[in-house]
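One chain comes next, on its own, written as C-alpha cells: the form predicted alone.
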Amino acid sequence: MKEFILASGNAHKAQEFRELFRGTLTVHPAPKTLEVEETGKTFTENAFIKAKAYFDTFGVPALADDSGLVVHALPDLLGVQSARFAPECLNYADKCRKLIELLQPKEDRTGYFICVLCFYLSPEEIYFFEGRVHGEIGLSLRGEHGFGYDPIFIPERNERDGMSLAELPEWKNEFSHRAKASLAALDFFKDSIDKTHKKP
C-alpha cells in the first residue's frame, strides 16, 4: 500500500481523502503545516508547489490538492483564487453571501468545481489527475453539512430538486470533483499495485 502525506493543513479535506483513499492508499497527515506561497496561475502549478515543497522538506511522497470554484460570470475573481476570494469576509458564509450579491445582476450563474491532485514520489515520479462537477450557484445558502462554497453550489443531477451540496453528503462522496480525480489516481495506483504484484 503506497503511502502518502497531505500537503495541506486543512482537516476537511485531510478526512475526504482518508474516507475516498481506504483500502488503497493511506494518506496522514503532514507532521506539521508549512507556509507555501502558491504562485502558480492554473490549479495544475499550485498542486505541484506544494506537493513539492512537503516532499522537499519531509523528504516522503507527498500528496497535494489544489482545487477552487470557477464561476463563468465571473472570471477573474474565484479560480485558483477561491480560498483568498473577498478577503474582508470572516468567514465562507460571508463569501458566499457576497458571491451570491455579485451574480444578482447576471443571467449565467452557471459554474463548476474542480480539483487537481498531485501525487510526488520522487522528482522522477510525479502525477496529476482532474476531476470537475458541473451546476450553478444558488439564491441562497443550503444544507449543513461540507465546507467552503458547497452551500450554494447547485450540481448537475438527474434529480432537478435544487439541493446544494451542502446538502447531498452522500452524492458529493461519490461525484464531487474531489472525488472523480480521487477515483482517477485509485485506478491508476491499483492497476500499477497489480502489475507490481505479477511480476515474477
Given for the second form:
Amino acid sequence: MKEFILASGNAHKAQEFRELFRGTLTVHPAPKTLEVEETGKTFTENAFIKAKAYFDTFGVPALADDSGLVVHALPDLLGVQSARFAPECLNYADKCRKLIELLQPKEDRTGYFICVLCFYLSPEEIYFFEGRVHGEIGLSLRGEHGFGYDPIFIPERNERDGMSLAELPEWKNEFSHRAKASLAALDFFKDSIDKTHKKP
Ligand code: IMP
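Moving on from the form predicted alone, please list the structure of the form predicted together with inosinic acid (IMP).
Full complex below, order starting with the chain above.
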C-alpha cells in the first residue's frame, strides 16, 4: 500500500481523500501543518511547492492538492487566488454571498472547479493529476455538506434541479474535480498497488 502525508491542514480535503482513496492509497495527516507561501502562477506550480515543502521537511512521500474556483466573468478574482478572494469576509458563507453580489450584473455565471494533485515520492519521482467539474454559480447558498464555495456551485449534471455541490455529497465524491484527479491517480498507481497486494 502506498502511503503519503497530506500537505495541507484542510480537514475537509483530508476527509474527501480518505473516502476517495479508501483501501487503496493511505493518506496520513502531516505531523504538523506548515505555512507554505503559494507563490506559483498556476495550480500545478502551487501543488508542487506545497508537496515539496512537506517532503523536504518530513522526509516522506507527500500529496498536495491545489484547487480553486474559476469564474469566467471574473477572471482575475478567483482561480489560483480562490482562498484569498474577498479577504474582508470572515467566513466562506460571506465569501459566497460576495461572489453572488459581484455576479449580479453579469450574464455569464459559468465556471469550473479545478484540482491539481502532486504526488511527491522523491525528487526523482513526482506525478501530477488534474480534474475539473463544470457548472455555474447559483443565486443563493444551498446545502450543508462540503466546504468553501460548494453551497453556490451548481454542477452540470443530467438532472437540471439546480442543486449545489453542498447538497450532493455522494455525487461530489464521484464526479468532483478532486474525485476525477484522484481517480486518475488511482488508475496510475493501480499496477504497483496490485503488485503490493499479491502474495509472491
Ligand atoms: P487551496 O487550499 O490553496 O488549494 O485553496 C483552495 C480554495 O478553493 C479555497 O478557497 C477552497 O475553499 C476552494 N475550494 C477548493 N476545493 C473546493 C471544493 O471542493 N469545494 C469548495 N471549495 C473548494
